[in-house]
Each structure stands twice: as structure tokens, then as C-alpha cells.
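To begin, one chain is listed below as C-alpha cells, in the form predicted alone.
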Amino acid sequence: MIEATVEARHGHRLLVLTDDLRSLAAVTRGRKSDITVGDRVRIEELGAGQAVIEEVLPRRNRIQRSDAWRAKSLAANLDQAAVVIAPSPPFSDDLLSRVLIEARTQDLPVALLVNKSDLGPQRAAIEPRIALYRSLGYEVLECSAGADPEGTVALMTPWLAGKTTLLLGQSGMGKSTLVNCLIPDANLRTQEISIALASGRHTTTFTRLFQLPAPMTGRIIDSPGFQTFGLEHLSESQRLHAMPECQALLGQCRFHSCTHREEPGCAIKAAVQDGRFDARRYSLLLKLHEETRVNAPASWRR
């Protein structure tokens, strides 16, 4: 057997890429129905392109997303992640922040990912967001894929290089013109991709894995854009403890059972109150209670 990693998803139905960069068709022995890109696996070949996933190796990380009723694996085994934001049409502070907690929670570096860079008004427009998002200890990266594609490459080149980014963004921030800009050939490999995992029939709503090519190094693995992130496989304790601003904060509270909601003596309340605490991040943290109080199996309250 060969070691080979996972390329792209969809359904039952794999693509895993060697480390010789030999791309298989691959189907699993048994029921491992978690296998996520970015997963290392044991493979054994059949011949024709064709191969059998005989073992996944363990992983370093995964991110995940859930709802009340089942989790999706969007990658594995990565080094860093980019959130691609957005002036126009407006990114969504929710959808980003809880991105950032899930990545947080598996101690995975990420930066935002500022594209459309060049939309003068609509970039000043978002910037007290950014400074907050700086403040709270992210990389911002700047860029205009569609504008500048060669000022793109050359300042997402070192960032990315010899390392497995994960790049995610709601739909509309321009992620795809993004990964054309630094893969010239990713229609064309999506679509081969495509016509591997469907058996003829056309789909682009899976997660790949891309070869940088060269001069540049390392790997992305590009998720479809999302319109929700929800995070019920977390628990609260998880959350909290992955805002930045609340691990200050918390211990601080006078009831030590506080649920940061209408106890007195609440810090994380006072510091909302003062201005230390963001508005918006704080309604994030009480409507993410809501959403996992609810319905959410009791195996994902870990």
C-alpha cells in the first residue's frame, strides 16, 4: 500500500492524489463515511486509475460546520486558513466570527482575506470592522484579484508557501476569481474533478484540493462559499474560550456558573456595557446559545 491524500469529495465518490501527484479514483472499503479532503489515507491500487482506501491515517486537525441534525467536514490536516471577505456585496460579521471561533477551536492560524481592495468608498466603509478584527489579534491581508491579479499573486506567494490553506468565504466575496488568480488552470481542473466524482454529471458544489503551481509552493483546498456556519458540534465552554476577547474575561464573572445573559455581576456583560466587548460579537455569543440549546445531540456536547 501507498500513502496519498484525499483530493476532493463528493458523496461516496473520491479523487485521492499521490505524493508522486499521480491523481485516483478512489472508493472506500467498508463504511468510512467521514473521509474529508486534506485526509492522509493508505490506498491500495487497482490499476486503470482506480484505487481502494484501505486506512485513514489520524489527523492534526479538521474544520467542521453543523446544524442541529448532523456535522460536514470541510477539510482536514491543514496548516492555516483564509476567511475571503468582501466591501461589496457586505460580508456578514456572524458568518465570519463563527468561522474564526470553529478555526480557533483546532488552533489553526487564519487571516482575513480583504478582496475588492480597490472599491475606495466601499473599503472605508468596512474598516472599523477590520480594526477590530486586527485588534482582536487576525492577520488582514489586502488584495483585489479581479483588479490587480499579478499584485494578488505576489502577495499571496510567501503567505502560502510550503503550507495547506484552506480558504472559505460566504458566496459573493470573489473566492473563485481569487483561486483562478493564483491557479490559471482551476476551471479546467474543477471540471475534470467535476466529471471524475459525478460520472459524467456537471457539479462544482464540492471541496478540491489545488498543486500551487510553480514558481509558488504549498497546497489550497477551496471550499464552495457558504450562506451558514453553524457550530451546534461545539460546546459553550468551546466557544467562549475561542473569542479572544472573552478568555480575559473569563473566571471574572460573580456567579461562577454565569451564562453571560442576565446574571448581575456578569464581566463579560460589563465589558460590553464599557466598550471593551463588541456589540455584534456579543449577540453572536448569545444567539449561538440559542441555536445549540436546543435539539443538538447530546454526543456533540463535548
Ligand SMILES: Nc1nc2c(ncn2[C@@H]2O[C@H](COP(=O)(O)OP(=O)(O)O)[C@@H](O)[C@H]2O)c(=O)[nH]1
The other form holds:
Amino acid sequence: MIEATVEARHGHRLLVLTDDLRSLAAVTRGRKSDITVGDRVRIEELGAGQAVIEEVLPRRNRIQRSDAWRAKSLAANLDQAAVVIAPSPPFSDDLLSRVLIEARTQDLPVALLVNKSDLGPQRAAIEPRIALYRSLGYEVLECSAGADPEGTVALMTPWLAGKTTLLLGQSGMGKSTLVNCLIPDANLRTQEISIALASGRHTTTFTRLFQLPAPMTGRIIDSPGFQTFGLEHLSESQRLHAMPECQALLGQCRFHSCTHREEPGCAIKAAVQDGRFDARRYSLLLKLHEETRVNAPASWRR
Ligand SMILES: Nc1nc2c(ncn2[C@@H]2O[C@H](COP(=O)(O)OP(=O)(O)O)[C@@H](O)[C@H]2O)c(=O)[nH]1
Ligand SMILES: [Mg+2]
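In place of the form predicted alone, output the structure of the form predicted in complex with the named molecule.
Now the full complex is given, and it begins with the chain already shown.
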């Protein structure tokens, strides 16, 4: 048996990438329903490009999103993530913040990748919103994957080197354009993956891992654009700890059981009132608490 990495998955059909970079069609032995892209697996090769997954190895980390009913894994065993945003179409601070919170709960370094910086006036208009994330300590990278592919490759190559990076973002931000400028045969490869998984679905609806072509090193995992990003699998405490501006304030409220809503002596509300805590981020914090309180059975939270 040898080890491999899950490259893509559609239902019970998978593709795995061996360490010598052969892509094999694989099925699982037994029910391994939570297997996800980036998982390390032990496989038995059957010949003719086929394999059986015998075992899923323990994962270092995993990015998930959830709704009221279930959590869905996006990818595992990551070194870092980049959230792609752009001046146009409009990006959502709500979605961006949710991804940043999920990444932080997994101790995953995450950067904002601002694409389409060639859109001058529109880029200038979003600067105050980006400055907020910079002030919270997030790394901000900037590129124009469509307008300046060479510059984008030059910027991204050292940042991606030797690492497994998850790319996330709303649709329209330029994620496919970015992947295509880093990996010239990405479209072809995506078609091959679609055929191998016999998904018959639109090619961007599943997550896939790409080995970056030499002289680049590292891997990127491209994921479909999302319109919602539920965090109901996280506890209230996990979410608070994952918001950088909460760090210095946690434990400072008068009441140990403070819910940061109406209680007197709430350190977070005081920080909102004197401008140390951004009011939009405070609204998000309350919204996340509300969603979870209403929806989630605590049983499946990690
Ligand atoms: N102006 C500008 N447009 C871009 C840039 N990168 C991508 N686009 C355009 O943005 C649109 C969405 O890009 P796409 O890669 O499909 O976005 P995805 O949905 O995130 O995969 C396309 O029309 C691209 O041509 C860029 O750097 N500058
Ligand atoms: Mg796309």
C-alpha cells in the first residue's frame, strides 16, 4: 500500500494524487463519508489507473462551512488560505469575515487576495473596507490576474512555494482567472477530472487540488464560489476567540456569562461605543450568535 492525497471528490467517486504525481480514480472501501480534498489516504492500486482507499490518515486541520443541518468539509491538511475579493462585483464583508473566522479556529494563516486592482477608482472606493482587515492583522496581497498575469504569477509564486493553499471566494472575483494564470492547463485538467468523476456537472461545482507546475512548488486547492458560509458548527466561544479584536477583551466583562448584548459592564460593547471595535464587526458577532442559538443542535459542533 502507498499513500496519496485526495485531489477531487464527487459523491463516492474520488481522484487521488500519488506522491510521484500520478492521478488515480479511487473508491472507498466501506463508508468513509467525510473524506475530503487534501486528505491523506492509504491506497491499494488495482492497475489501469484505479485504486481503492483503505484508510484515511488523521488530518492536521479542516475547513468547513455549515447550515442548520450539517457541516460540509471544503478541504483538509492546509498550510494557508487566501480569500479572493475584488472591487467589482461587490464583495461581502459578512462572507469574508466568516471565512476568516473559520480559518482562525483551525490556526490556518489566511490572507486577503485583492484581485482586479487595475480597476482604479473602484479599487480606491473599497480601500477603507480593506484597511479594516489590515488593522486586524490580516495579510493583504494585491494583484490583477486578468490584466497582469505575469505580475500575478511573480507575486504569488513565492507566497505559494512549498505550501498547500486553499483558495476561497465569491464567484466573479477572478478565482478561475487566477488559477488559469498559475496553471496554464487548469481548464483541461478540470475537464479531465469532470470526466473521471463522471459528474456530468458544471466543472466549477467541485473542489479540486492542483500541483503547481515547475518551477513553482506547492499545491493549490480551488473551491467553488459560495453565497452562504454558515458557522453553526462552531461554538460561541470558538467564534469569539477567532475574532482578533476580541482577544484583549475576552474575560474583561463584569459578568462571566456576558452575552455581549445588553449586560452592564460589557467590555466588547464599551469598545464598540468608543470606536475600538468596528460596529459592523460587532453586528456580525451578534448575527452569528443569533443564527447558532436559533438553528444548531449543539451535538455536532466540534
Ligand atoms: N478588470 C479585471 N477583470 C478581471 C481580472 N481578473 C478577472 N477578471 C474578470 O472577472 C470576471 C470573473 O472572473 P472569473 O475568473 O470567472 O471569476 P470566478 O467566478 O471567481 O472564478 C471575468 O470576466 C474576468 O475576465 C482582473 O485582474 N481585472
Ligand atoms: Mg470560477
